[in-house]
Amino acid sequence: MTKFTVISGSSSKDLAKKLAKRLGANLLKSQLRVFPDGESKITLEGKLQKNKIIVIQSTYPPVDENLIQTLSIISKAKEYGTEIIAVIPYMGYARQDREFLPGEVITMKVIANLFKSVGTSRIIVVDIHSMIGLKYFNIKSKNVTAIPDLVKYFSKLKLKNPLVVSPDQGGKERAKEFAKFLNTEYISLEKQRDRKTGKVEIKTTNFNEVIGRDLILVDDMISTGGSIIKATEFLKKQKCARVFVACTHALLRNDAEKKIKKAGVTKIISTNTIPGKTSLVDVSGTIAKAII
């Protein structure tokens, strides 16, 4: 009997398959049926064994639907499993980890309580937006990074004197780590976002070190691409060479990919935490190491 059973949610089928293969685990698929009223019904295909069960599901849009489905699968798995490991490659609501404005609900706190209540033993996430969110989980929790996996991809590209760039000060440490693995330099731009309107402005005035160099804009996630677009437009004015984008989670909502390319980005490279055209980097190996 294998040590693990992997249960795949509908949003992470390919990643679940790769993870199960790496772990030599049984793979159980979940069948999803959505009724006309919007309710969903989940049926697990196959027989569950009395062993450690890994439930893998990213909670990208539709976030609430994917979240409810994840919690439902964990609840069912708990009836059989000796230990339930929730692998949430992309954790939705991670940006709602504190009360920014009076009266705001700290949704990550609510979600953490839900995961515990359905029987989760431990949780593994990939490049969560803020580590503060993990503090709400009163279970074993671990954040793993996809940076080494992304760097491996970029190291195979023929880049001209590459420079790693963070689109804001908040991502400075991420850019620093990326540059360290790639054995190159990094810089970070200064960004200002209006909390009410969401409008983004680049406050940095000049960066001579970008002239003629290929740039890698590094971020943890891209939603609508506003920050990346502003950063690209600014950097292009500084007479850089090509601009690439590296991110773990490519949500790319509202035609973001098209808009980012229009701003002057040569290529967007993301991981398979969220499946899509840009998800060229596999993180199943990194997740497998965290589980074992």
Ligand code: R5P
Given for the second form:
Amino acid sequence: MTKFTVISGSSSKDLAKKLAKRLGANLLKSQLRVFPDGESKITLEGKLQKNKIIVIQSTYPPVDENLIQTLSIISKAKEYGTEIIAVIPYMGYARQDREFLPGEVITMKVIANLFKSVGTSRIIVVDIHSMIGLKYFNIKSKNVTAIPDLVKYFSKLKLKNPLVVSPDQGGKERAKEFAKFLNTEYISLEKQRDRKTGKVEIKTTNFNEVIGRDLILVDDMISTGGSIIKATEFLKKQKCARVFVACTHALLRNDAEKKIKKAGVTKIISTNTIPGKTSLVDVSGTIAKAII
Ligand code: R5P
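Could you give the coordinates for the form predicted in complex with ligand R5P, as opposed to the form predicted alone above?
Below is the entire complex, every chain and molecule, led by the chain shown above.
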């Protein structure tokens, strides 16, 4: 009998297959049917063994649907498993981890309680927006980073005097780590987001270091692309060479990819925490290491 069983939710099928292969685990698929009223019906395909069960499912859009499906699968797995490990490569709602404006609900806290209540023993996430989010989980939790995997991809590109750039101060440590692995330098811009409208502005005025250099804009996630677009427009005005984007989670909502390219980005490279055209970097090895 193998040590682990991997159950794949519908949003992370390919990653589940890769993870199961790396762990030498049984892979159990789940069958999903969404009724006309929007309810999800999930049926696990195959027989569950009494061992450690890994449920893997990213909660990208439709976020609420993927979340309820994840919780449902975990609750079923709990009937059999000796330990339930939830792997949530992209954790939706992670940006709602504090009360920015009075009255705001900290939804991340609600979700953390839900994971515990359905029987999760431990949770593994990849590049969660901020470590604050993980503090709400009263179970064993771990954040793993995809930065070394992303750097591996970038080190094969022929870049001209590369410089790593964070579009905001919040991502400074991420850019620093990326630069360390790539053996180059980094800078971080000053970004301001209107908490009511969501509009983004770059407050930095001048950056001579970027002139003539290929830049790698590093972020944890791209949603609407607003942050990356504003940063690219600013950096292009500073007369940089090419702009590449490295991010872990590419949600790319509302034509974001097209808009980002139009702003002057040469290429977006993301990971398979969210499958899509830009997800060229596999994080199954990094996740597997965190499990064993
Ligand atoms: C913000 O602090 C995050 O790290 C991302 O920069 C941001 O959430 C991306 O969202 P958008 O693409 O909509 O600007």
